[in-house]
Structure formats: C-alpha cells, structure tokens
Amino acid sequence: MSPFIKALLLCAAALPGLVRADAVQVAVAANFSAPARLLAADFEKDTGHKAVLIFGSTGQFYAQIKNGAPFDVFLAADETTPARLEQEGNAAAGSRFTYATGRLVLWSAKPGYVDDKGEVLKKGQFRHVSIANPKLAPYGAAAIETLNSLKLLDAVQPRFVQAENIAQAYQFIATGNAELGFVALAQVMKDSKLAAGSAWIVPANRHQPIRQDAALLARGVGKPAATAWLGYLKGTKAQAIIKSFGYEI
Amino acid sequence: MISPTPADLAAIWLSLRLATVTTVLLLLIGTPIAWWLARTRSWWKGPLGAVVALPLVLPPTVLGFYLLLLLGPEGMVGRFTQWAGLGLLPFTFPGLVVASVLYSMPFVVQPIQNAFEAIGEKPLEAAATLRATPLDAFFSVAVPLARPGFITAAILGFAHTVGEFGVVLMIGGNIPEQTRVASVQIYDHVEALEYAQAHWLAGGMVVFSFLVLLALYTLNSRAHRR
C-alpha cells in the first residue's frame, strides 16, 4: 500500500471523530455569545456532551436554517424568528420556550453622563444618540417604544445613528462617537455592576418585553446531546448564570 | 408586483454620488502617489507601496472600527478636525468619503502604477530631449500611455466603493439620505427577511453595475484598437 493511500485511509478513518454524535450544534444569537460559552463550559463538564456554539445574526441564521444549515438548536435574539421557523416546519412543534428576557439601557461611556432617571434625553445636550436598527434588532425596537411612551421619539429621533445590531450601538457609544445611546444591559454589566460610564436601567413597563426564544431545530430532533442542551437550559443552574449577565428569564 | 421604496431610491443615488465622488478624488490623489511608487529609488518605496496596500488585510468591519477611534472625539485625527472647526467626521457624508477614499486606495494606486511601471524611462527620456519639462512630459507622454491603467483604476474604485459595506456600515451610522448607501440598504432587508426587496435592490445593483463595466471596457478596447 502507496503511503498516500495509507494517509486517506487514516484521515477517513478519524472523520468519524470529527463530526461527534454527542455535540449539539447550536447557533447562538451574538448578543448571547458571552453567557452562552459559559453555559457550554458548565454543560460539558455535567453532561459530558459539547455544545459546538455558532454566532451571527438572527436573520442570517434563518436564511441559513431555511437552506440546510446543520444546527440542532437556534437560540434567537427575538421570539418571532423561531416561531416563524417552527410555522414553517424547520422547529419542532412546541420545542419552543424563552431562555432570557433581555433588559434595555441607556448608557453612556463617560461616568455621571447618564442619571438614574434619564432626565438627559429631556435636556437634549447631544449630537447623537446610538441604537440598534429598530427594523432588526428587538433592542432598538424597545428604544423606540421607550422614547414614545417618554413623549420624545420626535425630539429625539433626527439624532439617532443606528447600528446593524447591538454589538455596533455599543461601539458607537464606547468609541465615544455617540455620547449616549440603548443598548442592553447584559453588555454593560459585569459580575452584577456596571463596568463602566453611566447608566438609566429603563424600567421594563416601558416597553414590550424583549424575549429571547430557543427552538429544537429539525435537524437535532432525536439527538440526545440536543435533548440534554435544552434541558440543561431550563435548569436552576443554567438560569443564574444568565441572571449575572444582566438577563432576566 | 414589489418596486423600489423612496428609501430604496435614496440608497441607491447615495452609493452612486459617494463611489462618483470618491473615484475622482482618489484618481486626484492615487496618481502622484503611483508615479511616485513607479519612478523612486528610495528606500520609502517598499514601506509605503506596503502602506497603500495594508486596507486589504483588515476585514472592513475591523477597519470601520479603527477609523471610528481614529476620527472620534478621542482619536487623533478626530481631535486635529475639531480643532480645525470641521466637527467630527463619523456619521457624515464627508467621513464616508474619506474612508471609503482609504478603503479603496490600493485598487486605484496598483493599476496606474503598473502601467506607469510598464513605460519605462525611455519615452520620457526621448520626450525630454526635444526640450519637454518634466511636468509637460507626464501630461503629454506617460499619462496618455497609462490611459488602460487609468480606466481599470477608475472602474475598480468605482465598484469597489459601490459594493462596499463593512466599513460605511461602522462609519456611517445608517441615517437615510446621508449615510445609508445600497449595500448597507440590501443588507437590513435581508436582515429584516423581506427578501423580496432584497432581490430587487441586488439585482437592480448587479445589472446597472454591469451595464456601466460593460461599456467601460467597451469603450476602452474601441480606443486601444484606434
């Protein structure tokens, strides 16, 4: 036998390995992606599974769900992509469940910037006011109502700069190129505090709430290490990790 | 039947003003760069031939997000533009421009280089010894012999600008009608699933980008034959 022959047979012999029954593909919103390598680590080590973690957008990945994209579970950033996935036959029927309810805030990165009430957005001293594109992202659509219901959506609005995701209106506020903006709070804490600037924790009635759905895709009905990732989420456990991101579930 | 919204419209004329725009200013500042590049023997020519390619390497976003620090309140050139009284350049037209200018610096200066680069000294040399200062001799001499090199520069400017999108996407900020071009236009209604829109814009954008290519070189190859 050629080496070269001898060489295929072992790469074909390790593929197997490669592609791992007991991993549960999952495409993880970006906006998650920090909670949710934590929550991974913490899987592995009690399950013995490995949660292979993917991160985008959440319109990405249902254009990429809806072409065969191999993922077993879509933690989304919003709770209509993955209803409208399991409509349309690509989630299993009533798999659905919310993993965290994403809480807004106003936040700017210099310190006493921003007050507890958010009395700044009344005294208009700003050129520009990041957030997330309200068509896109369920956290710019939360700034909007909670302009609308503050009465100062028209006051307000012609300084917006509006960034693809949340990830973006962060950059747009720490780089300092926008004084103030919303973004969400699982960004601006760490262990439980404000790691930098000022902040105005909207309170929640002001807008709709900002739930974040999981879904058992089509792909991963029936896979084991799928089953034990969405129990694993709906754990005590699971949920207090969550929780010290700035998430409520 | 779906048509293009108003806001598809504006899109669309923005990309065309920011990529016109952008095109003759760096076919303005791209030339001297690349007859530079193409005559010196100083030691400059490989680090900053380097330099003018180094946008390649960074994915556009990363490079978006370097010129926000840069032209923000903090970054330096952000401080020299308010020191200067022309305020902060992120969020504006002119701050797509000049980073768009940046961003595609390398597919104008190449090209005219090269064809710079591929005259070689004799022409000038024949030009200087029938009494042509060296300036009249860049104008009547190289620049006609470079004209190929010139086209293709201005057609990969053009285009490269039109279908650009990380980098306005960080420097731009999404305002309609000052910053929200076609690309960035296309993406949030992918984004948004409204694929139907989606297609139109795209595919409005590859056949106009395709007719204005085609009759470029068209024209191009008519001129060489003459």
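Quick caveat, the model's predicted, so the values are computed rather than measured. Numbering follows the first chain given and starts at 1. Compared with the form predicted on its own:
Two rigid parts turn against each other between the two forms; the point where they join, the hinge, is 101 in the list 101, 145, 189, 66.
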Contents of the next structure:
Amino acid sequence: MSPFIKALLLCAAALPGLVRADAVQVAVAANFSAPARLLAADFEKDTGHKAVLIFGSTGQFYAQIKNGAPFDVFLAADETTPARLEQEGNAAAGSRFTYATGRLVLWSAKPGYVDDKGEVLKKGQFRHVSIANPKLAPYGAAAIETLNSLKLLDAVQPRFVQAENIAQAYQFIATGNAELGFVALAQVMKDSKLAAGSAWIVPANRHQPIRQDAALLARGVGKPAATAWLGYLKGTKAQAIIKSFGYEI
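Next, report the structure of the form predicted on its own; the form predicted together with its partner chain has already been given.
No partners, no molecules, just the chain.
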C-alpha cells in the first residue's frame, strides 16, 4: 500500500463524523418545478448532497409509490396524499409538514386577454379552457371548486382541454391550444411578477386551501441526503425562494 493511500485512510479514520455526500430522489408535484430546480441547485452548493428531481402529478406519484417507485421524499401538491401514505406505512410517521401553500390562477399567454376579476369566464368568448385532471391534480380540483363557486361549471366544462398534470395544462395554454386555463401562480411568476400574458389570481375563498405537504418516504428513512433536503426546505433561504414564486409559507 502506497504512503498516499495510507495517509487517506488515516485521515478518514480521524474524521468519523464526516458525512459522505449522497443523492436523494425527490418526487415533486409539477406546479413546484421552477422553485424546486433553484432549491436543488442551492442545496447541492450548500450541503454537498444532490437532489434528483422527478416531476409529475400528485395522484400519479401516489400510485407509483404504492407500486414501489424508488423515491426518497415526496413533495405533493396537497396534504391528503402524504397523510394517506403515512397512514398506509409508505411514509415515515411524523415527517410530514406543509412546505408551501399554493395559489390558483386563471392565465392566458395573450396580454390583456384575462381581466383582473376573471370576468372573461362569464363572457364565454373562447373555445378552450385548459385544466389539470381534477382526479389526479389538486390544482385541477381547485379549478372545479372555483367554477362551481362562480356557478359557471356547466357552461365552461364542455370547453375543457384536460391535461394529465398542471405542467401539461400550462403547455396547452402557452402553445395556444387553449386560449386560457387554470394553472399554479408559481408557473407564471418570475422575480415576483407575472412573467408573460395576463392573469386573474383566484381569491383564496373560492376553493379549499392548496396546502402542499412534504413527507419522508419509507425508502428515504436513514438516508442523510433525504433528511438534509427536508431540513433545507424549512430554512429561511429556501422559504425566500418559495415565496418569490407566489406561494404562501
């Protein structure tokens, strides 16, 4: 054995508390894609650990987790799905917390198309409205609640272009396949301002609060990177990033 290798082994033995950098597999609700990417970059710089992000709908992730998908942490778009996973033994008891409360927005890629009171829905001068599958995506369910509260569901529903998740709902609008639609405020925010187009931020009393919970999944128990990621989300640096995308903490 060379003197160099011996020296490395001696150094390792002298630092038993040294934690090796690790990777955490994170299932992330599609609405949280943009802030999650920024958080992951800062997380790696600040901790040495790497967050591998997989984006999708909360309902689809639930099915995948139940079928053994290799996720360590779940960042859902609701609070009920992580709670259900905890009750069923797929998430660590006591690990859940609300990392963000989302806001729903009616958005169009066209400037001036959506007014700041959502009256465009009543006028009905559009062919298609994009909405995420309400059975799988909490933001889609919130959109249905909103239309019900406005007594517009029956009139608008025939014009739905239903997406698998909120990311696809955004794409339908951005590409012009739907003139407008319901998405997460975070998807259309940049530097705390509307990035493009026009929007109506749906009043919070039009639907149930969109509390988004994080949970440590069974596969992530005892994994330093998973624990570090969840702790990082609670920090002031991470919370500032989350708030900049229009979420409430």
